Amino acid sequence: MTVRQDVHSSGIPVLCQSCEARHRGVCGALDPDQLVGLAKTSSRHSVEPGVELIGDAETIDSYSNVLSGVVKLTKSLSDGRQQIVGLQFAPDFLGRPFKAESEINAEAATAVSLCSFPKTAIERMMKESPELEHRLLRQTLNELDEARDWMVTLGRKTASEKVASFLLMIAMNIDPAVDLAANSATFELPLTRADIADFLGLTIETVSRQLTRLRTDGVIRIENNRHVTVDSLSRLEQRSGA
């Protein structure tokens, strides 16, 4: 395969040239030489839905960029109960720098493609590249802002607004190549009804009822129970209480 070389791709490893993590993720902070060095230690792999990526209290020895798919983050209680505390999409950075052990469980909610690299390689590059450290800090702060916004959703919004907020989040994030200026979206629900209920603090019956209401009102279309089409994202946003 011939890859066109230009000012934007010259010196960039072939596998990195079309990667969303290089354009919008943490690898965008690296220069071509650093990308070459990281590419030598990295590996791309695909994971099936339901596979654990990071275990709670597991020693952290690698990090990953999410290239495609959805990762489900959960926290566990001592009696085994779990709570979904977040979702990650491409090109999010999977892993917690400066921690010896993980404090969450990460699981592939859908088929997921990852680019993984040793923890030591990233932490060495963070010392060499203030821009990389800045990019990771910025992503962490963005995640904190999103978590605060989600607290408002869980604490103050109605059941209808919660379900609409969830669908809007999926529509805006599930496909890294989506045109954010477009006012429509089509996607597969990455979570089961039970997981959506867990994430939103609702019952399965309430989630199903609210999805039916959005469909009846023409805000969404659902085929085969998982395939969702949103003809007007602005209309869905209105229903989310944003």
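Residue numbers count along the first chain shown, from 1. Because the structure is a prediction, the values reported are computed rather than measured. By rigid core we mean the largest C-alpha set that fits within 1.5 Å across both forms. Compared with the form predicted in complex with the DNA:
- Relative to the superposed rigid core, Glu223 undergoes a CA displacement smaller than 2 Å between these two forms.
- Relative to the superposed rigid core, the position of the CA of Ile174 differs between these two forms by 2 Å or more.
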Second form
2 protein chains.
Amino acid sequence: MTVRQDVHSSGIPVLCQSCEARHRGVCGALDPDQLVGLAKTSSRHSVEPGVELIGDAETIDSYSNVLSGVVKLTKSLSDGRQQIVGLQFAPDFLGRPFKAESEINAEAATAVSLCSFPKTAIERMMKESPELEHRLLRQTLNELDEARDWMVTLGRKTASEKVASFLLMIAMNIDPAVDLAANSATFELPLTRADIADFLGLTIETVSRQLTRLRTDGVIRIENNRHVTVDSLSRLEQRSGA
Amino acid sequence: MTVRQDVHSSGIPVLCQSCEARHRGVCGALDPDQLVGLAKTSSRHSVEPGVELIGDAETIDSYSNVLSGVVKLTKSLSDGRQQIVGLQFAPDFLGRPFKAESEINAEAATAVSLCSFPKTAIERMMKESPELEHRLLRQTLNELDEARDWMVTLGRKTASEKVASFLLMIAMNIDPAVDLAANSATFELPLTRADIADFLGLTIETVSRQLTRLRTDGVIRIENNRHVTVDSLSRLEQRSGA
DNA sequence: CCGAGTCCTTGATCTTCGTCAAAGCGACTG
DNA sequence: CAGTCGCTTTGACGAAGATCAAGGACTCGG
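Alternate state requested, the form predicted in complex with the DNA (shown: the form predicted alone):
Starting with the chain above, the whole complex follows.
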């Protein structure tokens, strides 16, 4: 693995090219000496869709940055009902500090590449570097905001509003430069219908029906079940209930 | 206001008696000098149920510790549908660091007493004291866990499971010593039926019907609409879908 | 090219929960 | 004490979404 110790736009050195890509990377908080130490213990992986990254009640012994792809965080009830409680895009952080066990499953929703560090390395560094902990706090606060936004969607929106909200959310996360003025966007859906259902608290059939309706109403087009073109972001937004 | 600079069980000095009460207080992170500085700018308030503490899109200029009572955090859709996205019990922290505006409403659900600090004071101290930021990170991670637990409830549980889960959650938060072995608990509901509905993504009527069913099934008793006695915590848990 | 497997769509029916309406129950007021 | 107000309960009905069932579209391996 090549370690690039160049400089983030903020002036903070970064560990690897991918980590500087967007706003939530964690590596950027470390100073050069720490980076060299961390680089020795870090490793890059690529995993296929469907691979479980962190198992429920498994011991967590590593943390990761998502470099590309989408990771779904799920929780399940004892009878198998499942809920996706978060989606991690690059360069989000994966792992729950200060807890030995995870109550959450993490699974690759698409092909995913990761940059992993042993838990001990990160935790030692967190003690030494307040800046790292600061970044982690910021990311955690962002995730909390997102979780609470989604609680409104889960608790108070109709099925069609849920699906519209979901498409809007994906469009913005896949391509941060989605322009409401341009009024159109195009992207690959990172989730299957079953995943979307688990994310929205619906069934596959309801998701499918709502997507069909958006299609026949001319708001979106879908090719190969995955490739989505939004022809009217504003109409999609109207339907999202915001 | 009297400043008690005595020592937390962890050996960390605390600002005021109430803040050391449970596990999530923030004051405990400060050293004595900082405490004296903070004490000068802090103030204690008591507010009546229904009082709005932080308005949506209002500027946040202070942070608070909840000393007693329950604060509900809500988000609303433009047409008035509302969702409670969190409940803060003592000694939780109130306020969103690193953001000028709140997208959230905070309202006293019961009589509440607070210990407030100006935003500037806390933010300055956060820069100086990594321990404070560390505490904040821990609380934020806990809140994130809670939010994600609740997403499962909102997305995947039935109305009766939701109500059972809610009662269980309240029982444990009001009285951390709730003993599953003892199998019974008693507490005052901090929320009205309307609030419970907004918390669970249901209607008042559905909440009422489910409570009635729990009552006629002998799982709980309710006096004066507020005072709840759980006669069988294990039966309540069975119905919570966990 | 065929057959199996996976994922998605569509239709018919059923259930749960929301909506609408009315009435009960305290608490407070004049 | 009657009257009002806020909160809750209960019932009748309807609608949104779940469930059940069937079939279509695409991929992969022979």
